[in-house]
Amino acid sequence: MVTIEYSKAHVNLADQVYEPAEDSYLLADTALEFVKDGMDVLEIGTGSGFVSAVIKANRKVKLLATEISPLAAICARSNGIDVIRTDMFAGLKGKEQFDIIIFNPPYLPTSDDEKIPGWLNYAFDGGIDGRKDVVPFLQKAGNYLKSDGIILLLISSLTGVDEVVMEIEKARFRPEIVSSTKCSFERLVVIKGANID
């Protein structure tokens, strides 16, 4: 088994599931500058947990994560990840509200023949305009939020910026791009939803 070494996180990682890549890093950095102790922190698609070892190896917080993929679920838990196995928020009570919600969705744009077969095309498939967990993640993301919370989403240029900015404010959040880096052919950016109510 791999592990990987960053931010004083050790992590895992399995065959079949996400690698931590740019996005990855870029993710976790920004989570860093938000995420406070004794928060209330859910991850959503964590893959092997990456971002969520980040945060609890720097921060003493309440980290709950959710992951559709039986293999990355797994991943996850060997590092120590408190993981759901579920489609986004479908397994929580709904009762539960959060400081900060993640989400580092599947943002390419896939075709029907692009499709890589498995669960690890969950992690890529974006659908067609990348935004496919895009816009359920925003409509849902609001019902599990603290009032004063917010959302850490990212995404690629490749996914539209402004057409995501649309639906975070359709979604009554307000948007702010907190970080963003160059990567080959795609820009990468994090953006931060405030709840507008």
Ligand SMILES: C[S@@+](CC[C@H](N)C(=O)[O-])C[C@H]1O[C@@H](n2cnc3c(N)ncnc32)[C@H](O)[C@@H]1O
Second form
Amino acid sequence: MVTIEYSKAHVNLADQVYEPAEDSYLLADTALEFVKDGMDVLEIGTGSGFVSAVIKANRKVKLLATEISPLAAICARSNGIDVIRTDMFAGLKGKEQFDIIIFNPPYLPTSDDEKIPGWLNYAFDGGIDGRKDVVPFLQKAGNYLKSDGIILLLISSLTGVDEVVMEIEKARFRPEIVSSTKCSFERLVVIKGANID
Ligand SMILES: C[S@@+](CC[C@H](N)C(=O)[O-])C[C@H]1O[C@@H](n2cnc3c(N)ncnc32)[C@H](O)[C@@H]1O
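In place of the form predicted on its own, the structure of the form predicted together with the named molecule is requested.
Below: every chain and molecule of the assembly, starting with the one above.
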């Protein structure tokens, strides 16, 4: 079994589960700037559980994650993450409210002939414009946030930063780019959305 070590976390990887990459590292580092001890944290699409494991290794928080892929859910559980296998927020009871909701979504624009077989497609396939999962996430996240809560959303320049910022505003969050890094053919960006209401 392959295990990686990062920022005090030890994370087991598995076949057909997204292997943490520059996007995961940027989101984990950024999350540590915002997550404080005692917070309630939700990660959507936890994959191997990498980002959640880094948070848990460095902060005393209550952390819950969701994941659509059964293979990734099993992997994340092996890394000590409390995971509900579900589509985005669907398996939550509906009453939970979090201080921070984190998502590194499938963000790459993907045509039908670029899809890959198996569960791993869910890690990459952002639909034709890269925003297939970003928009529903933004529409639903507010229902699960405390009034002073924030979202941290990772996207790529290929997803369309201006378009995502507009969607964030439409969903009644105040957007702010809080970190970014250049990564070969794209720029990775973490956008914070603070509840306006
Ligand atoms: C880019 S990967 C990120 C994985 C991990 N969070 C990381 O940063 O290394 C996106 C993850 O979201 C999951 N995912 C995609 N659509 C989802 C959905 N509708 N609900 C829950 N998880 C989803 C994928 O299976 C994949 O594990």
